[in-house]
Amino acid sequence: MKQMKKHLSRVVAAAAMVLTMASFAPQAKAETPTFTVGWSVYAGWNPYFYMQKSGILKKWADKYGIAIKVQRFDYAASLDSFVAKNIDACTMTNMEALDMPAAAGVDSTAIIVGDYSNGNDAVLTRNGLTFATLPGKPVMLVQKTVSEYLLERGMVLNGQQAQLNKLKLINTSDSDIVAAFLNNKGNQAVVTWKPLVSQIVADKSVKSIFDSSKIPGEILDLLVVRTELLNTPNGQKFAKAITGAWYETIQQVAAGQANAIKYSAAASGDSVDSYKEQLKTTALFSAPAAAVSFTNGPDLQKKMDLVRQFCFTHGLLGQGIKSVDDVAILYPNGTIQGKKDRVRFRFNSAYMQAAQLGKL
């Protein structure tokens, strides 16, 4: 019996000293917080991918003691992974962000303000036809898409509201348009952007009509994160982070750095040629101030105020929408375009006007 105790007893100790060396061992690494920005081609959005390729992401990231991700996308499929929650973060233009997560009932925050289409968005025609003579005839775009709204905005600009409604769209995917164009000579219209505009008006029978930069700052290109995630400890994290990288990168890319350039351009498997001519029609906030100024300006509520019409119009805003108030807007300033208790949509200018005072 006296055995089997002092057995007892030393098993006990053995366990004590277990415990006891365990509370001094180090503790596991908690896990680091990541998170996953979507990006698709575009002028606007290819640097995304040298961001990554530089480093540059990494270091801002490791900054904040997080990890970020990019990854490439198609462009519908990016909008549709940002409203399932799949990812965080997603580059989309102000009308997309409009007719898919607001209109979905996410509720979004655009952070970052990167540049407005500036010619790279263009209505193309043969034939010597004007917006005056377009009205019965096949006009091939993407439909419901800034394609659309820029044909629209084209009509109403040349005195040709009144025929809106006689408009016969072709809808056409955008992998498909260049060929589908160019090799029926009966298609005597087309409304695409750059690169295949580019593509198409090498065919010197083809001219353009209208572009975006006639309507300067309408077509946005935006970051958009869920505003539920940034309103979190991590996602301000994330959004002072991804800001900071998107400058650092932006500015290499506006100052023509060769390796910027090089690789924005192999994002998209374009030559850096090609890529060098999409910038010139890319009006880039390059400069923080810009952005800020722009984002932060009275402009930008008339631009917007005209987009959220054109959704509502064409029914882009939800099932259930009876008027374009139904999905509001939030700007920075306060201002709310809509009903105040249907926000779906912020413009947040605090990111980048910490890069622009160099807080980040």
Contents of the next structure:
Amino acid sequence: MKQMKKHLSRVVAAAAMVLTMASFAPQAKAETPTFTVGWSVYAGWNPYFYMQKSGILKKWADKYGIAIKVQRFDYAASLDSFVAKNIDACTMTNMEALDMPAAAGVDSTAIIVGDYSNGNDAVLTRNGLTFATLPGKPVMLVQKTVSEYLLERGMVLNGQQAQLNKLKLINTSDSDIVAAFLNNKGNQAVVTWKPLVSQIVADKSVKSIFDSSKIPGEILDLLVVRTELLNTPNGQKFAKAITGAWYETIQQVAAGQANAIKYSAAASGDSVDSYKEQLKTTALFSAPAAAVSFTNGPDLQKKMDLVRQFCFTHGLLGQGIKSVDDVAILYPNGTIQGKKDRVRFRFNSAYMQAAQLGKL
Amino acid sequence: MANLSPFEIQARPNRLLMQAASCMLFVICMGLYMQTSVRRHHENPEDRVVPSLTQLAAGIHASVLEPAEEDDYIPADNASKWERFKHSMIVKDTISSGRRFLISLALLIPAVVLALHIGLYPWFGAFFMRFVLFFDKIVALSLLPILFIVFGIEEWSKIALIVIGVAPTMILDVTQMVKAVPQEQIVKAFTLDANNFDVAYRVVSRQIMPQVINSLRLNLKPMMLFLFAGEMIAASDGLAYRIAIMRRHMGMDVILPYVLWVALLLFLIDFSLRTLNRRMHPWFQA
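Instead of the form predicted on its own shown above, give the structure for the form predicted together with its partner chain, please.
The next block holds the full complex; its first chain is the one shown before.
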């Protein structure tokens, strides 16, 4: 933003100079502030692709007199760009929001709680392996992500907490995890997400023993912006425009409108059927009212506490963080989880509320 | 007055100036890094992308003296520095990566022997040459799913990736060296009653050995690249595994020391191969 302002003032100065030099010069058009949203492939985020294609985004951006660009990234790259402040907003899960931008000192605010994973992530095993027999067997997963979180929650909820440190994890890249798991019958267990899960369970010898529908609302998919943006008039316009565009888009997706589904599926190269199947296990908050009541509700704090404890015990908050309270979370009702002077991550339901009341 | 023009072939700068000039780029790089780091920390005191010196020191301390997170080992309160170092993250990772690296290095020896035969014996050439030429152009990384089936996801698939990636290039290179040995020498050896194996192992291989070692030195970096690729795709320990894990939460304070450590290791291997080459083949000029 700072750079943009500098840029803007330079443009204005140049324009003023031209105007004084030649009074007949045409009126210089002030540059419209531009914002960039990064998104990555996931059932709950693919609609951003449709949002842009369909012109919904442009309609809302024009309404507020700004320009919004939507850019697709690899997930990790989108987070890197967001932390480096190259993009203004980014889709991410609640866990990454804590351990990437927030823990790196980039104060971040979730303005849209889009959905939660309701079965999209799953623990899959061969040979009837259960949580009791899992310890000691190699488990393939992308470590330090929601996959590991899901696995640990599964262990805890199945009474195997004491065995947690006996898990043998193999960090496996998501681009190769399907091939690596399926090609060798010796691999016993894998934790991953859809559509990879669907590809793996196509093999009949593999069964799902746990999935995210058993921990509803713990793996949240958010749109996160830098908090400093929300303190500027243009940033607020941006937040309003993207929220408005989101709810118009997601309601079309939830209503099953053909184009909305088709383009959202195309965003990740999925077939329409596969995308519909993924949507079934994605609990979309398609109505702003539902998102607002979830975000303002008391459950969110309990679930976030589980996530932040997980991040802390796994060192995801960084070497320098000595207490889980050093990365504090602010909720819409003013409650702070952690130290008051170290709020790094905020849930803000104001924009969703405005959408609910039709005030965007 | 010393000639300071950079385009002077006859220039003879004194030792001190030479040393200073060779340090210049290092100093500039460090200066740029520090400047970026200070600027970023000014904007955001908790920045992790370009860690400050204190963050780096903490990162180095954690890698050198603390056990890896997934280890069960908990150092006793009075454990000595050495004791802690032995169980540290970086030692554990270096050992597992180093083992994979050395096994692959050992597996390149049969490849060199094969290359000697291909270059020298026409039947071997006819049988292998075209296939190796073809195989050399295959991008090994794209074969990973097949490697997983054949070698599993544990150690051997990573080692196979390195060997498949580097061996064909080495074979072609060594074959060229063998062909460059003057035919007259081989004829001469035969006239002195050498048999086929004498020619291969006592005339040709002795001569090309220093070049083979040089070729190996050039291939150290591709080997490390393949090792890193393998460890990033599926592993539960190793230098690249740690870097991949740290990247998930931008642990650049650990990644940077690791990267420098790997650079140092590669330099040391290269240096020892070069020294070995000079000791073993003092007659070789190159």
